[in-house]
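Shown here is one chain on its own, the form predicted on its own, set out as structure tokens.
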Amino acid sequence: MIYFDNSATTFVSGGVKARIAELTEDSLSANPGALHKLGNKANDVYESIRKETAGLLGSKPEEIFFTSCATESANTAIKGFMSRNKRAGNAVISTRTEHKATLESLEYLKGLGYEIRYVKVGPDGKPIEESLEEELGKGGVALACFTLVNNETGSVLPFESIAKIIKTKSPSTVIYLDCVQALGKMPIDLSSLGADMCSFSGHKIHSIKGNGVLYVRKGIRIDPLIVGGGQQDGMRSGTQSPVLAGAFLEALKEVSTGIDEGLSNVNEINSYLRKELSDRGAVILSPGDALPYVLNVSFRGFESETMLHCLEIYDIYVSTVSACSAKQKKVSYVLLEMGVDRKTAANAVRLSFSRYNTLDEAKEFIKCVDEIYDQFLVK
């Protein structure tokens, strides 16, 4: 099997599986909110995990909140900030290439009467700075929402320059940053990054599904999305899970120690595939400076879903658009917004890699693509 669909989800690492087994022992299975000694022990473990997670991300423990996924984190950050800070402004700035978790949250806000302003992006998927300045210049911008690495193309946001423009033109504007596809693939230090709120996902870094993290910089006030018992300082009610938090931490430790090695390995895979696929007439849609963990390519003569199922015959797994939108069978809105023509976008397939993929897999992939063209393409 060749698995090139790691932007959708990753396989659970051996280390994470082992850590889950440890954390599900009876002595650690009590409710962290209980007053007896087993509850205290579970709470101590949970808070220790929170502290270590914060250390690896470069934040304070009180700025880290465990959620069920990055979608929950995004909803909490975007809706929660605007709900709590009604006097901060009536406008939100973003782009139309964001993940659906952001875009749908913005549509929700629009329904409440907020103004959503979309910055134009260039062919490389990056926000056009003149467009950003224009939208900021209209005033009243409470929140700006961007993605550090696009999940469909790997386009990397020039965040330092974007943040500088925002803070210069509109100093009070708070910045939310989707860091899901960047985590473990490029260095992230929240203390110096310059974002006020960030979302992360465990299952994108070889943890299990069902765990995410929301970072909220100290001093930023937001309303909770989930209310109840007031756990996690009132930010996210619900019984704390040392198992899920520990699974996230274990995966984070693994990816944090091998960023350079993983990047080197994946860069070799990406470069090889770019050349071989281009030589065969495929159109590379990921920009040249994209993070190499994602390669978006349009195959000549094959619609995306057709190529996906042809590759599946060879036990090779890729995706078309984002997994959150795949079953709607729509052409990628991200590619269309970048100016890719609809026919080319309709043939687009996303290859996404992890540190566990190999160059031999990439070579086998090319061999299978050649066989697919020989067998199925009508001359």
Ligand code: PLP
Given for the second form:
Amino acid sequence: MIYFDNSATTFVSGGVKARIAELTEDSLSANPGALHKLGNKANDVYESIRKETAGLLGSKPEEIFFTSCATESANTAIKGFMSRNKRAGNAVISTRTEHKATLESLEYLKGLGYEIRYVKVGPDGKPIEESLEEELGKGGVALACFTLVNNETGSVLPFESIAKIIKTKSPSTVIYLDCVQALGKMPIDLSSLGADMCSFSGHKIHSIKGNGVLYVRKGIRIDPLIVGGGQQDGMRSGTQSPVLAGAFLEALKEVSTGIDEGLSNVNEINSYLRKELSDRGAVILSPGDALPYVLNVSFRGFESETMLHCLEIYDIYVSTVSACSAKQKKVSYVLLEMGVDRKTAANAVRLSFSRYNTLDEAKEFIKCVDEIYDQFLVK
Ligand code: PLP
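Output the form predicted together with the ligand next; the form predicted on its own has already been displayed.
Now the full complex is given, and it begins with the chain already shown.
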């Protein structure tokens, strides 16, 4: 099997499985909110996981909240900030290339009467600075939402310059940054990054599904999305799970080491595939300076889903960036926003790698692509 769909989700690492087994022992399974000593023990474990997670991300423990996924983190940050800070302004800026977790949260805000302003992106997927300045210049921007690494193309946000423009033009604007596809692939230090709120997802870094993190910088006030027993300082009610938090931490520990080695391995795979696929007439849609963990490619003569299923025959797994609905062929909104023509976008396939993929797998992939062209392309 060749698994090139790591931006969708990753396999669970052996270390994470072992840690889950430890944390599901009876002696650690009490409710962390219980007053008895078993509850205290579970709470101590949970708080030490929170502290260690914060340390690895470069934040304070009280700035870290465990959620069920990055979608929950995004919803909490975006809706929660606007709900709590009604006098901060009526506008939010973002781009149309964000993940749906952000875009749908913004749609929700639009329904409440907020103004959502979209900054244009260039062919490289990066926000155009003049467009950003123009939208900020209109005033009243309470919140700016961006993504550090785009999940469909690997396009990397030049965050330092974007943050500088925001802070110069509109100093009070708070910045939410989706860091899901960046974690473990590039160094992230929240103490110096310059974002006010960030989201992370466990299952993208070899943890299990069901665990995410929301970072909220000290001093930023937001309303909780989930209310109830007041756990996690009232920010996210629901019984805390040392198991899920511990699984996230274990995965984070593993991906926090060897970032450079992982990058150079994936770079080699990506460069090889870029060349071989271009030689075969495929169009590379990921920008040249994208993070090499994602390679978006449009195959000549095959629509996305057809290519996905052809590769599946060879036990190779990738994803489409377009999906068919009954009436209408949907094409990736990210690629269209970057100016890719509809026909090229309709043939786009996303290959996404983990540090554990190998060059041999990439070579096997190319062999299979050649066979697919020989066997299935209608000439
Ligand atoms: N943001 C980005 C960039 C993503 O790629 C994803 C998942 O595909 C998410 C947010 C949502 O993550 P989760 O599956 O943890 O909700």
